[in-house]
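A lone chain, given as structure tokens: the form predicted on its own.
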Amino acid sequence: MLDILSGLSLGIEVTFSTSNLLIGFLGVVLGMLFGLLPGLGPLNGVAILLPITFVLPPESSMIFIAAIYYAGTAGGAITSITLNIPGTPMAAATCMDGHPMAQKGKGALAIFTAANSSLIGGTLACIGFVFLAPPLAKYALMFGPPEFFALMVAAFACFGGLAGKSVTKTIIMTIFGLLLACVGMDVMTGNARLCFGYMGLFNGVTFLTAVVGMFGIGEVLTTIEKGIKAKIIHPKVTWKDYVESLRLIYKHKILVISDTILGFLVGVLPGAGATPASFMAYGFSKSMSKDPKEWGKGHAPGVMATESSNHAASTGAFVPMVTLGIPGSPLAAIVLGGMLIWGLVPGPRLFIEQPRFVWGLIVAGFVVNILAYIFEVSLVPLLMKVLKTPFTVLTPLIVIFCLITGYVQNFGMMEVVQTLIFGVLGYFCKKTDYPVSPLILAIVLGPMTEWTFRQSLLQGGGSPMIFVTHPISFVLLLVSVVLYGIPITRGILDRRREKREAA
């Protein structure tokens, strides 16, 4: 305990220097801008601005990068809520309830709820970083291909919480998403799959093209068909919204804390990241909810689940990077490269050899989360003016943002075409009540699921018993069975209750 207190004291000394505070504030401003603009996001922001850090001390560089990351993650939620276009991949799940809240005139409440949830999730995750980093990193090191595959199965089991009115339609969309995830080069053989001779498909179907196409362009097409032009409700931002968001957070405090823990644990696992963590938290919380039918219609707990979990996962991703040298997310991989350029060797000895860097990073997590929160909350009145933009102006802007987002993935026209195709597909999914989220999450998790499954079979000599003989994977598979059974059991009980009421 004394080591932790002395480490935190050193971190406070590093972070609260005048220069580092200014660097952190600059990182928050830039990160918020990168998060607000669809197609950029904190990952691109860090990649673009990383060279600037080479002239700064390592601890200052890490504070700058952390500020961009945390603020960018927060800014992505604002675009998801106001425009139904995820500003960042990890904010994609926030669209499901955040945008319907804005359409109901609760846009300010949704943004305040997202900001409060992200602050809680990020702060609790930083506390977890302080006390649980060494044992969690050691536990994550125990995860091999069988364990990661079982974790992916558990994630798919959460799809029951993402289902619409029909579990069958959810299964269909999940399978379709897995098929789309197979498009491109086979990572084990190098052969092209499902490309049909088109060179542009060799890179596969990217996650962002699916997200912005189905949520962005699909939403535009649906709105145009309904003839909604200037009928968008323009909510007035008041402190009453802020106080109401705090009341809702307190009412659902168990949900926020549990999703924070889930997000942090998923973030610690190398390769998982904040995007699947937010979808898993949303699906799990919906499955456990007493009123699951309200989710997806502008239900505040849906925003709480996604925002608390993705911020916790963003922090958790730094744990294996700092303690083991294993990046827990794509952004952590970029930061890992930066650490090597800064002359730092990640691993267990980093706490001993570079305490100013490690503890400065940990304390900076607390500080930049608070700075991002203040910045986001104070600008809500300005940000809510987006909803006052005439629909005739907003529509072409949304389409342009979506197409730019598709193009910057690989700077090719095939991604633009994919975005348009997914937009049309999203429109028809809304028309036919097919849930979009299972397809998107299947595209995200599909490659890793296939990769770990094939690695596990190679490791086990072709026998699937390897998933049973490994204790962790066996436990995760049992949890998956329970998660699969919850929506099925709930559906049976609902049908029986409806029959009794009809009689």
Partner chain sequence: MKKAEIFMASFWAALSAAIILEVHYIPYTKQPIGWEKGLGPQAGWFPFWLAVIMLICSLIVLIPKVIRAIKDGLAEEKAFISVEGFQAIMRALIPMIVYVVTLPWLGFYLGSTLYLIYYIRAVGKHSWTLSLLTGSIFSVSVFLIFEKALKLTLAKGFIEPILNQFL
The other form holds:
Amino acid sequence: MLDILSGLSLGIEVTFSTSNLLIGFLGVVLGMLFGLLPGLGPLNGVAILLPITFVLPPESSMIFIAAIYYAGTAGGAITSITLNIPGTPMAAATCMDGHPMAQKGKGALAIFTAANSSLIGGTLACIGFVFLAPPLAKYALMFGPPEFFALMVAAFACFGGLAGKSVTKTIIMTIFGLLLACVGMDVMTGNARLCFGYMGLFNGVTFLTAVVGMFGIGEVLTTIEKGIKAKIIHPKVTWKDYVESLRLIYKHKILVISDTILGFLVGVLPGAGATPASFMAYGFSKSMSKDPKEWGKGHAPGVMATESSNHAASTGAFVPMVTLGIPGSPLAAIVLGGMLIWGLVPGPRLFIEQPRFVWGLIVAGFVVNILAYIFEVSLVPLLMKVLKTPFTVLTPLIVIFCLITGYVQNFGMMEVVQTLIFGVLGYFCKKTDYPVSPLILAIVLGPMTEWTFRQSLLQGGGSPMIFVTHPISFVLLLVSVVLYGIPITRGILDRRREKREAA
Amino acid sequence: MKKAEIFMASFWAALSAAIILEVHYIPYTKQPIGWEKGLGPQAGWFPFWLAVIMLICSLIVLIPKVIRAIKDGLAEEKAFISVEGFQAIMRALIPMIVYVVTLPWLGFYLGSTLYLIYYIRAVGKHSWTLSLLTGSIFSVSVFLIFEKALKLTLAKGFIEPILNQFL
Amino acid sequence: MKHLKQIRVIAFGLVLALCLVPLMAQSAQAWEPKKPVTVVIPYARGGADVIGRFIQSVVGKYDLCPQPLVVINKEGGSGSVGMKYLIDRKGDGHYFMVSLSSAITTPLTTNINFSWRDCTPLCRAALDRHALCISSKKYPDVYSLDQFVKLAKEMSAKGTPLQMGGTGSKQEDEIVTIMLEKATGIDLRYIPMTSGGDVAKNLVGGHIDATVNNPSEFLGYVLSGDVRLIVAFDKQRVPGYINVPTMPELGYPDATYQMLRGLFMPPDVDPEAVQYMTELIKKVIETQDWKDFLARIMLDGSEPIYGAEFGKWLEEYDAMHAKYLKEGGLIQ
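Right, the form predicted on its own is done, so what does the form predicted in complex with its partner chain look like?
So here's everything in the complex, that chain up top.
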């Protein structure tokens, strides 16, 4: 306890120097810009700006990078809500309820809700980091390939409740997503799969091209078809929206807190990341809620679930990086590369040898979260003006944003074409009731599901018993069975009640 | 809606069939689909069986629809898309496709400008001033942010030598 | 009249010479980039692209090039997507790629119809070492290669061979694993992982037994006692791990492996452009920043080689890979 307090005071001393606060603020502004720009997101922001930090002292560099990361994550949610184009993969799940809210004219409420939930998620996760880092590191290390596979099964089970009207159609879309995830070079053997002999598919289907196409362009086409009827009325932004968002969060406090914990626990696992965490939290909260039918139609708790969990998960991802030196996420991989250049040795001894760096980072997490929050909230009136742009001006801009997003993924025309194809496909899916979100989830989880499955079997000598003999994986698989059971039992109960009412 | 439903279900069926062919039958792209003893599934196992399940599911959707269509005929009770809706979609989609196809030659900057001008003027029926202004301001700001500030190169097409002057 | 003719010839010669002067001056003038120079990284952000971004920052810092350097990540297909992109930039001197050993292994092990031979070798900027690392929590008594070999033999006799993690399939980690198997006559089970981070996590968590990896990635775990280095696959001992023996010292002179950090340009580039880039890279490599950078990420940058010499070295390097891949049964 005492060393935590002394650590925190050291962190405060490091963070609250004028230069570091300024660097943090600059990082927040840049990060927000990266979050708002098509296809860049915090990850590109950090990769592009990393060389700049080589001249700064390590703790300032880390504050700068944390600021870009947090603000970029927040900025990604803004484009998800306003334009249905997720600025970052981890904001993809926010599209599901955030954009429908904006369409109903509740855009400001949605952004306020997102900002408040992410502040709560991020702050609680930072507190968890301060007090629980060593045990969490132990917990993170318990997950080997079989445990990860079981976790992926549990993630799909969380989404059992997300099925559309037809179960068969949901299965088709899930499998289509898993197949898309197989496209490209197979990590386990190096074989090129599902490329139909075409070189352009070697690097597979990028997650954001699918999401941006399906959500962004697909949505544009649907709205164009509805024509003038789709005109959205955006009332003036008032403080009432802000207060309302706080009231809603207070009403759903249990949901926000449990999703924060879920997101944090998933985020801490090296390799899992914030994107699956946000989808899991969404699916989990939906199947636990009293009114699952409201979800996906602009229901504020949907935004709370995804935003609190993805911020908690992004903070959680720092835990294995700082305590163990393990690059659990692409961002951590970049930062660990940076740490070597700053002259630090990442690894389990970083906590002891570089307290200024570690505690500076932790305290900066709190500060930067608040800075990003203030910045995001103050942007809302401006953002709502964007939404007032006539639809016929906004449409081509959205289309170009989506296509640039596709291009930036790998700087190739192939991704642009993919985005367009996914857009048209998304339009048809929406019209014929094929649910899009299971497909997106499957693309996110697919690769890891397959790799960990095959790695586990390779380890277990080809016997699936390895999933049962490892206790964590066994428990997770049991939980998944229960999670699959909930929507099914609920469906049976509903049907019985309907029958009784009919009789 | 019947035709659209049948079309979509057949699309999934055809796609899964194509994948099954790709994974297991076409010599050039063939993958081993077995379960190696002591080592677990081979490279093609996962995609192959997924495609098989997908084929079965799409047939479950497709066959009853086809049977009903044969019984009742293909007359639609509710049209998939209204005539106006179709026209509106085509007005947006065709330029979008043209934009993507010409991207390698026109590049993002020229292409976006032309696309914006066309869409805002011809589809949106806004003034020339608005369309020209939006088109040019958008491209210039994207250029300044991406190329100038962030050093990220977007495709520039044949005007690349001219644009490089401004870097 | 003869005179006049002579004057005419001289005059013609003079005019011709005058016309040629600017032309010759132009060709004498060195090639210079006319647009931004693109650094192609055939991998995802993070990890391997640090080198490319570092070159970019050094060039920017000392203003070594009149045009800016831009870095793009063309990831996918174990480096093949980025290589294809470079090859498609045929004849354009404004590009170079920073590649690891995948430039050699991927063409050997997949059915892509191009290879590093289609590119113009520019420079071998640095080499990375490989070392055998074992989870010291799981095997606290294994210190030497002999003990490791004994352990591996016991485990395979039980039917559960030691599990070696490594990044990717048929890439350098698997090749070094094969090298170790062939040299010491043991049998290991190679488990392909998605990234270096994946390997680190599973090794520190004790989900796999050992791995062969770049020692720089594991410095932190070695210091904390989670991982132990058994032997280095190098001719010289690795700075920073001076008490870890090398394979040649232990009597396996051929079991050495060095991982490439090489620079390539597109095919059919103007030799002047290659010359220009070589000079540029030379300037970067001579800076103290570069030397500090390499020392920090524990790369061996002592012998950079350029152009044709690099190409010749690549041929040998390629043959060595092909040999081990064949011995391991990974290619025909």
